[in-house]
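Take a look at this one chain, the form predicted on its own, written out in structure tokens.
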Amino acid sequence: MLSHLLPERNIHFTQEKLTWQEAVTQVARPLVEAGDVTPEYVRAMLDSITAGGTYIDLGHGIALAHARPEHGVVRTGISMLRLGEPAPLLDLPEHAVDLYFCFAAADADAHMRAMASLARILSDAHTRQALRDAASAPEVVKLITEFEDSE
């Protein structure tokens, strides 16, 4: 499910050091690029975030950066974007984040079957760590479709 939602050109890296608000719009942009989401629904994760939305902190350095379908999503979509360091949410020490994934559901469906398929890869500590540590989208991409087919 999840290596179906996540292809290469959605996943990026970048040593550039970003504010909380640069990451969760380069993030975006693949979904933004590909007619996926609108960019309506990055304003809606930014000022979701800005209103206190540091829940999209999962913890480990990972951040899901989301907001509601009629918010402007077209297709369901993921993408990553795995930083050189990290850019807090809402500038918090404490809500550091360095891998930032956006998610766009089209529907309800949709956003059980994503969020279950990702919250199964990213519960798993190995291969949450092997995407930490991937330097390439096709590694990332490896990772992920070999869980899958470990399942």
Second form
Amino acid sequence: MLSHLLPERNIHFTQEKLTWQEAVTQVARPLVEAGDVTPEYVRAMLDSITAGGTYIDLGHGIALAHARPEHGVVRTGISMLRLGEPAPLLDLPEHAVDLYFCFAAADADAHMRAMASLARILSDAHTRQALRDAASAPEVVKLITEFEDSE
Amino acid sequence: MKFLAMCSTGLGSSFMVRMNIETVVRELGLQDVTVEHSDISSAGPDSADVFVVAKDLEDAVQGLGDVVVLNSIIDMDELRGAVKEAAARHGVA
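Given the form predicted on its own above, what does the protein look like in the form predicted in complex with the partner chain?
Now the full complex is given, and it begins with the chain already shown.
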């Protein structure tokens, strides 16, 4: 369940004006601090975006930063960072992102189940908007829990 | 007919797109449709009838055949329209 992988401590909000590199580093911070991923994982995500990985932009101002499991994932986990203003990927205006998720999957199976849950939530227009409107970590967790309970 | 959702790793966004195509196929009640996902480098023209990628990977899929390019991979309205049109092109209803 996504609600188990994205606890309140992994959800942060900031009004700082960040570059996309800072946004990716900050969204991953709770996972690094908890030991879910190594600093190498953050480096791998930044490198992959630099190499043209703007496909992590899902649209609607949302990006899903991730790298491969072997690049430093210890335990499966997800984190979220909501920005006050967009930090466009590679500084490209067409990739304006103000809601960053960091996705760390320890293995393919964990990857599939959590990704499926996140995809359903983000692809539901109502939940997606509610997630963008949420102003606190408890609100985000409540939203996700309610969505998963309703399925 | 077969849809193949693709991304560069075959792990993340292609899986999301596959799930969403499956949802749309169910919604529309389309028969005899299969959906798979993979990375771009392992796909060839014979891998599927319709290839689906996000906008950023458009350049990487030239030559595969019937390619659908999505502006957003989580926009169900856009995907619904694209799947409907692709199904019609391939005579599936």
